[in-house]
Structures are given as C-alpha cells and as structure tokens.
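Single chain ahead, written as structure tokens, the form predicted alone.
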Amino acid sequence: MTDLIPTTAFGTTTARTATHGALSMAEDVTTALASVALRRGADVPVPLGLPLPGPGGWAGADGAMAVCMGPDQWLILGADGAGGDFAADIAAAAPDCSVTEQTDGWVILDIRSKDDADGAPMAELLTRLVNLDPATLAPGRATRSQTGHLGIIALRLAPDRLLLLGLRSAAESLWQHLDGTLRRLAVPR
C-alpha cells in the first residue's frame, strides 16, 4: 500500500518561512478555506457565529474569518481547520448556500513586522506590493489585487500583520516575488 504524505504548497512537509530585517513571512498550512455563495432568495447566514462582511472588509470570530469576494459571495478561513472537513462544517452552518472546499487551491502567507510601533515597515511593504491607496488596506480591510503580476487576496489583520492568499499553482512565483521584496526592504539605504 502506498504511504501518502501531505505536502505544503511548496512541496515540503514543513511550512516555509523567511525573515528579512523587521519583516517575516511564513506559510500558513493549518488554515482551511471554503467559499460560500448565497442562493437566490435566501437569508444571509452567520456560519460559526461569523458575521459576513460587505465589500472591502473582513470579519473574524472564534478562530474563523470571512472575506467578501463579491455580491453574496465570501471566502471563509478557519484556523486549525485544514485537517478536518471544514467545508462540511460551513455547509451545515449555512444550509441555504452553495459551499465549496478551497483549502488546497490556495497558499496563505502570513507577513508580520517585529517592531512596527509606527506602522512604517508594513506601510513601506504595502507601497511596494500593491498599487492601491494605503487606506484600501488599512487594518480591518481586505481587497483583491495583484502583486508581481499575480492575483492575490490581501487581508490587513493589524498594523503589523498582513495575510496574502495566492493561487497554489503560483505559490513559488508568489514566494519569490515577496521574498525578494522583503529582502530589498531590509537593505539599509
């Protein structure tokens, strides 16, 4: 019988990490993802006690987060849910919605700043990564954008923390772009 070994988006058995100056980046391999689409005429659910946000926002409760992806569509993230059937849990909590498992389709990169009392390292990183008004990615905001010609979903969790979700099939390209950007920012000018 074949022994199946789960691997990360980068083909390894452990999460990839990097630190350059004040900024660090780590692959999140424990968070599960499910997409939720409201069916016509249905009431907006509150899966897992999570209020579903409007455009440009994200909401969090009890280790779960929801990001608005479009009219009546959300992406739900569940901390430590990658080992179970997260989509089934969401489907049970949102019976009037179409729910699709998304965990293996994305790579999640968690970027943090060690010493971000004034927000400068993260603000400078954001100016290099996405061509958006900084208020668009203020703490508590989320958006779809591009970085390095790759589509991403960006969630600004706090002044010193940013989650970037990219397609798993482009994980290596996204990592190389982000790692190079963090490395350049760490070089004193």
Second form
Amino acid sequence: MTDLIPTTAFGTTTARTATHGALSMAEDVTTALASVALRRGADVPVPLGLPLPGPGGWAGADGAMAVCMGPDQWLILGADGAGGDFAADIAAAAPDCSVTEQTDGWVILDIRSKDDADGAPMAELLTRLVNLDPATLAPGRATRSQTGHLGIIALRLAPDRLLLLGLRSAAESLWQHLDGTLRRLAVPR
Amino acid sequence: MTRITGGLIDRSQTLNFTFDGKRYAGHPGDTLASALLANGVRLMGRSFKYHRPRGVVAAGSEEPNALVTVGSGARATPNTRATVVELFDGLQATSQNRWPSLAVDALGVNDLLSPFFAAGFYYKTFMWPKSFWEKLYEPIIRRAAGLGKLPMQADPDAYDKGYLHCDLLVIGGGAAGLAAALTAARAGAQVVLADEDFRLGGRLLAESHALDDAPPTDWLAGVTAELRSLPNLRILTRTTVFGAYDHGIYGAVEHVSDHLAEPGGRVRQTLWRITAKRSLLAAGAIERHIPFANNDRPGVMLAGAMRAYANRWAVTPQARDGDRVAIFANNDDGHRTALDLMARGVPIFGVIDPREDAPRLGECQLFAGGQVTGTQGRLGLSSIRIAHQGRNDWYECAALGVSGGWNPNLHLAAHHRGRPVWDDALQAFVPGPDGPPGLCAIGAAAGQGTTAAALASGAKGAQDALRDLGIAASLPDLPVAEDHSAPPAPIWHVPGPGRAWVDFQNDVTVKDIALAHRENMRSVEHMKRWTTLGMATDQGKTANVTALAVMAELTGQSIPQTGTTVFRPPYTPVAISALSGGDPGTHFKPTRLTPTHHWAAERGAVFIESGQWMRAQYYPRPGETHWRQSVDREAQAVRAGVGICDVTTLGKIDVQGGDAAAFLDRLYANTMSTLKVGRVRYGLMLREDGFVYDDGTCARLAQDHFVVTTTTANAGLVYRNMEFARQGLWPDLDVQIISTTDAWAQIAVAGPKSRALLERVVDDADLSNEAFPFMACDTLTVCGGLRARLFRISFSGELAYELAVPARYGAALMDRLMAKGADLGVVPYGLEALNVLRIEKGHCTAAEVNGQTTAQMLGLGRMVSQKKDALGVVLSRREGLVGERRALVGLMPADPATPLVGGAHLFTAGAAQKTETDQGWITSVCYSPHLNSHIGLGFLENGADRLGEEITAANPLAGTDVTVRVVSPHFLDPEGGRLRD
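For the form predicted together with its partner chain instead of the form predicted alone, what are the coordinates?
Below: every chain and molecule of the assembly, starting with the one above.
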C-alpha cells in the first residue's frame, strides 16, 4: 500500500461539497471507473454480475453500475473501488475485452435534491444544464452530453439524483458552472 | 394628470419613480410609458439625427421613439423602450441623446441644418481624406447622432441559460396564442407559451370588446388559470422569442428580474434555447401610421396605442384633461379609438378619414375625404391642419391618433429568408410559405385580425400542428367575439411640402426615400442602406411597409414588386450579458488544470495558457527579478542534475485489440507493428494532404496494447482522427481506443541524475542502462505499491524518463521526488525551461509542426515508410512536397546578446527583402544558458547545405535585421550520447 496521499480533483484531501436550496452536490472520490470495450467476436461479458445496458441506459445499483458509452463500449462504476486496481478486477471479469483504467480520468459529482417528491428541482436543473429532451435523462437513463462547454456523462440515478462525470482536469471549471447554476436556481423567482 | 377610471392597474399601491431626476408616481400594471403619460409627460426623447422632440408612438415593443436609459451606475441600460419597461418602485429613467436637457437640446440645431443632412449625406461628405474617417469624422458623428451610452462598467447581475424541448411552441399570448395553447395543452402535448408582456392577453388587454358578453379580462382569467394548472404547459411571460434558428430551435430571452428594483440574487435574464417540433407565431399585428408633414411631434401616436393606453392603463394622451383629441385613420379600426375614448369621457374633436365614403361610427365630427397636412407645437402637439373639402385649416388639437391599417407581425416567420407575401385584400404582407420549417402563423400575425378570427385560427392552428405530430386535439369552445374586418384604404402618405417622417427612429422622411430614388438606390435593400430606414434598435417595425409603399409609388411598381428587405434575428435587442450566460469571467471558457497545478501554485509558479490547459511556465525563486533568471536556472539545473516537470497535458490514447498494431501502422507514417513489447518509438502522423500532422511517442505495453502520446495542442484532434479511422475508414479492424490523458499524472524526470532519483521511488525495478535502456517502457509500482508506468524518453536531450501514476497521486509524487532528490539538486521546471531544453536539442514542437511543414523539412523524411501505406503518405510524395527544399536549421546571432524573433524571415545576406527572395522563417527562439547565446530554429532554403553561412533574419514589423549564422539544429549533443547513457 503506497504511502502517497491522494488528492481530489480539486487538489484537496477532502471531497468538495455544496448545497444551494433544495439541491446539493458532492464530489465522489471513492468510486472507481473502468472502460470495457468488446473485442471482435467476443461475447458480451457480465462483469461484477452487471447486465451491460443498451444505448441511453445504465444498469446496476449503487454498488456497481454500467453505462453504455457507444457501440460495444461501456463504462463500469465500482463503488469504493478507487483505492485499488479496479481496471484489473474488471479485466479479469471480462477476459475478451479491452479494459482501460478510467478512475482518475473523471471527476464524479453526485447531485441530489431534497424534499423532492416530484423531481421538480432536478427537472428544473436539467433545463439549465443540458440541451436534452427531459425523457433522455429520465430516471434510469444515461447519456453523454455537454454543459458549460464541457463534455459530460450524465446518469439519472433517481428522480432526485443525478450523477455527472466530467474531465478531471476541468473539474474546477465544471464545478464553477454547476455551483453557479445551483446557486441561481436556489433563489425563488 | 390624464389618468381616467378603469384600466388594469392596481390603484391600491403607488410606485414612485423618476424621469430625468424628477419624481413621479404610478401603479403596478403600468409601464414607464403609461406612467409618464399619466403624469402629463409627453416629451420622452430626442430623435437620432435631427434631435427632434419625440414622444411615445406605440404601446408595445415596436416603439421607435421613447428610448430611455433605465437604472443607474453599472445597471444602467440604454436604449430601453419605455413602452416595455414594467414600472417598479424606485425606477430611475433618464432621457438620451440630448444636451443639456430634453426640453432644451443644443443639438436641436441639427434640425435647422437638415437640408445638409439628407439621406446619403455621410457617404458623400466624409469620403476623404480617408485617414480622417476613423479619428475625426466617426467620433464626431457618433457624438452628435447617438442613442444611449453604455455605463462602461461590468454588469453586476447574474444571468443564466436554459434549454426547453416541446411539441409546440406558441409565440405570443394574445387571443390566437391562448386559444392555441389551450387546444394543445388540453390534448396533452408538451407546450411552451411565451409572451413578451408581463401579463397574458395581448391585444385583448387593450380592447373594450366583450367576449361572451363579458369583459375580455373575465375570459382571460379563466384561461390563464387553467393553463397555469396544466403540468404539460410552461408559461414564459416577460419572454421575447427573438429568433428562429435551424432545426426548430428558437432563441428567447426571459426578463426575470428586470421589473424589480433589486434582483435580490435572482438572475436578471435567462436565455432560453427552445427546441420545438412545431411552433405557432401568434405575435399579433403592428399598426402603421400615415406620414404627413411634421407628423413626429409628441402627442401624435398610433391610434391603437392610444386606445391601449386608455383601456389598459387608464391614460389619455393629452397633457391636460379636457384638451381635444383627434383621429386620423384610413380604416374603421382607427375609429374605434375615438369611440373608446368618448366612452371614457375624453373630448374627441373629430375623425379625419381620407376615404370619401368613410362610415360615421360614432357621435363626433367626421372629416370624410380629409387628410391631416401639418402640425404645430414646440415640444408637443398643439394644433393640426386638416385639408377637407378644399379648405386647409388649423384646429387646436392636443393629441392625434393615427391609423394606416395593421401589418401582421411576421418578423419571425420571415427568418430563414422567408419572404412575406402581399395580400391585396388585406393591404398588407402576410407570412409566406418558405419561412422556418415547422412554423405557422396564426391570428393577426397571419392576417386573421378580428378577435373571433384570431381565436379560431389559434385553435385550428394548434390542432393542425399537433396532427402533424400524431397528436389528436379537439377544438375548445371559444367565446363569441367581435368579427368586424375592414381593410384600410391604400393611402400611404399625405403628399405635400414639409418633412413627413416614415421612420421615426432613424429620422427618415418621405423626401429621403425620394432622394434615394433619385440617386438610383432603387433596390429596396439599397434604399435601406442609403437612408438607414429600418435599422437600429426597432428595425423599422413601424416604418418598413410604409416605406415600401412610398417607394413603390416612386418607382411605379406595385408593393409586392418592390419587395421586402431581409428579416434577421434578433426581433428586439438582446443584451450581450444574456447571450454570455451564467459563467462570466474566468470560467467563461473552461480551463484544464494539471494534477500538480495546486502543488505548483503553492510554490509560486507562474502559469501560462497552453490550449485549454494552464501550465507552470516557471518557478521564480526569491531574488529572481526577471523570468529569464528563473528559466536559465531551471534549464541549467536539468542539464547539470535533475529536474521534474508535469507533462500530463500531452495526449494519451489507449489503443488495444487484435489489430491494434496494424491500425497504428496505417495511422503513423512510420512502422509501429515491429515495435517490441516494452519499447517506445517516436512516431509521425501526416495529414491527409501529406503535411505533418502531429508527432509523439507510441509505447507497446503488450502485444495487443499500445499507449499513444500526442502533442498537447493536438490531443483531441488526434483522438478524433483515430476514432474516425476506426469507425469510418477501417471498421474491419479489431481496435478499441479511449483517451486516458486525464487519468494519469505524467511527470518528466530529466537530467543526468534522473536515474538516481527514480531509483529512490520505484519498487524493486532495475533501471540500469542495460535493463531499462533508452526508449524502454514498463508497468511497475512506485512508493510502496502504487501502480505506475515508466517510459525512458527524452525531450530535453538528457537522460530522462516520464513516470505516470493515477492522477490523484500526481501532487504527492512531485512532493516525494522533491524530497528524495534534495541532495541531487532536483528542481521543478516549467514550460519555458522545457522549451529552452528542446530548442537546444533541436526537437520540434507545434511551432515547427504547424500543418504547413513536411517530414522532409523537419529532417524526418526517412521516417515516412516506403514499405507500407499510411494516412497522408501518398500525398506526401506529390511533386510540390517532394521538391520542397527548405529544411530545419539552427540559427545563432552573430552577436550572442542579440535576441532573435520568432516569425522573422530569412534572406541571403545582402539580398533584397521581398517575397520572391524569401528563404524561410524562424520558428522558435530562446536564450540558451548553455551556449551563452540567443538561439533559434527555423526553416531555410537548402538549409542542410548552408551550415556556417551568415544570413539575415529580417523583422519588417520592427524594421530590424539580425545577422545570423546557420548551424545544425542540434545545438547540444548532436550524437545523442547523453540520452542513451
């Protein structure tokens, strides 16, 4: 076990959080990421027991999730796996695939809405973030998109929960964009 | 006061405001224009060119005259139409384009000089001398003929952007728009209803007609309540849809808090991008006036606006109660104003109607066959002259309502180069069939201007639009409404002496149009540019059609033959702040930070932009007062000992698959399939046209696994090209690629002591020259088990490595390397030192690989394999490129202390300096602390054969010539012993 102390995407040792009104946002520093791409003629694997979803979807649960990233390509999210060699674990579970470590390629931001039975604050947030028909990011859906001139991967985990993955190097710009958006939405019109 | 009873204002509250510093009061529901009129203020502005006194003409966003600056300090917003400013307590408005005051404007002298300021005056007068234009003429003209002034301070308010998607966008919330929204929303469609007013209802708010025998506000209240209860309908009031763009996308600005004294943390405006499968334009109609001599005095306004002020805002247009009002109209609708005003107790002097058979619609004097031929009144109307039955007499008159008929407000329907179509029966242009796809006009915007027709066409329009989408909608029960349609008589202006204004905002008169015609500006587009008619903030909303008609009369053509000018977004002015959105300042453009950014910042690094990235440029130490001191020290420390530098920004692309090697052979000009596992090779990619695209390294981690590195600038582009090649060119290959640039922090460890330093951090790895030679690579662990990748590659020309660890450990690794290397003299070095080191070594970067240079020019011609094909290779052999004789050389000034300039052009000593004798250019320059001289790299004609020759580096911009000696581009260690040992 290395004695080097990791830093977050924001250069600190503790995860960054913010709350504005009904919406809150927290950096997820423990989830590991690995890309799985199917090689020619290979069977679709079931890594960590995950059924790999089709376009526009994600599958799994809080422990492990898979997002469709393109033809024959998925991103696997493993809760609490960031400390280990998650890509190696996935490679072992998907032997006929090209597996690439992605954990530190992304900053993961977990956005939640409280007191939100009907998902209204989250729906309003989505109108400010992404140029998508709301159905594209209905609960259970996931997609690539862009916000604030930055590419993102968005997973609508629940009516009141949205997971955003952005370039780790652009974490500060992404945060400023999201934080400003949440802050502005928190002021009643 | 000219406030009367009734109206849609809340008299229980008083709102105080100021205009030009004077205090006034109004009520919620007022606009600034209605509140000023209610206070007897008719003079609201000065005209653009002649500084003529002007009052409000319209009651909506088409207003050409009443432009004021609202707010103060940084929030001051110039050129705001008083007719769309919702009154709030504490509002401060100031008039524009006058000095010293609105009532006494010194530049009113322009009006006396008007014979000299006719159309085209600027074009003819300020032609020469040419150099005077920018410094003298333009500033003077701008000062004299200006509108409002920007505060020149940063906007203190917040803005945001949003995206909406819907089945149906309804633009306008009047009778037609509401009927459409109701029809569509009841059918379950996703609907967005946008209206620029703060209250839904459109023209229904301004008319006195009953709907189902009740005031229109009763029906409006019921419909509005129902619409607000429907979850599938979003109502955007205070929202102007300003443009129709491609693919059913509309731009809209919502004025969220412009109507509040303080935004209180709210955004001021939201820019909406609305993607609509279908859209309905229910923007109503704009009344046109009839130009006659001196028709621009305060107190002369559109008859429909006069009616709106009376019915909606309970305001009459005279400065004093009891003063007489007249109407000049060529259509029945104009008479309504007289009827409504009389019903409210306003004294109506008479209705002047040029139609000989004008109907008598009310109990007031009718001048059938009459015309208004002049006005008097210094700062406001006091009398009018009426030509009637052979007489031309002056009559006292405090306000005149003018109606020349109504123009369908088809602006948005004419975006995408949609051409309006002339409707002879309506005497108006209506939207044509070739406007934005998916958009239909309804109601008055489509020429269906009676209330009954507007309601019916709105409901039907929605039903038809939804049918296209496969959504069945039934028509709602609509109220019984007035249905009196009476097109105007084709009377477009009153001929005669004196200036008759067509375009109030740009001070364009009938005479100006005639002059343009005489000057042969006969295309309508030429007439527009020559006279400036239809330009500026109102885009000629009240002027354009009238001007076309006047022009048609002059040319002897019909109005449709004359044609219309092109309509373009925005419909009304849009603030740049709204367009820029919610991320002004630093994060307007995203930046990328390296994993060691904060580490470097804590050590005082100076940063420089490199593409999207911020990179440490150098690390100044106490006592270093000039950047060169820091850079020289860092470069020398690397060559003498060891330095570390974050090179994460170089693109990293993971390439895997059974055909990965074959794939790379087709991408790189040189061969990669022969690369052994555990080795790295320098690679060159070509553009399709044969020039060099990018260079970098390719490391083979396993038989079917490579890591490609790219330059920082081209990381995204190379990845894109590879993805295109994989998916589009060679889908048969078994290749998978993904970017890993951000995933790994990559640290260059360079210098003769780099091996010694690295041996202190790697776990159980043999880094000896034998075990890990130049161009070796491996996966290993460092610092007690952290997975890492080590590459023995060198940009500096020294013994050097690049060590990659997961990005989250990048900063800690830098710390560890600094700690472990203290006794070795390790220093962090920045981009500037890195550049010095690579120039000394003659390595290329983006300055040399700029898309215009060939492998041969770079001295890398032999890397283009003759044994296989790859992207760009065939075209790299074309005649023009093979014959290229310029080659990369090193350059040293005759005087080592003379700096070289990048971009300087190279000439044979003593030769004339012109394009024909140009022999190349300097690409990169630096000061070399190792050679104690400024040095440079450049491309020179026959460069390889000219070593030792003295040539001239010319910088014509600064007028300087520097004598330079041609040398090998490898200033240091040309044999490469240092990086191999």
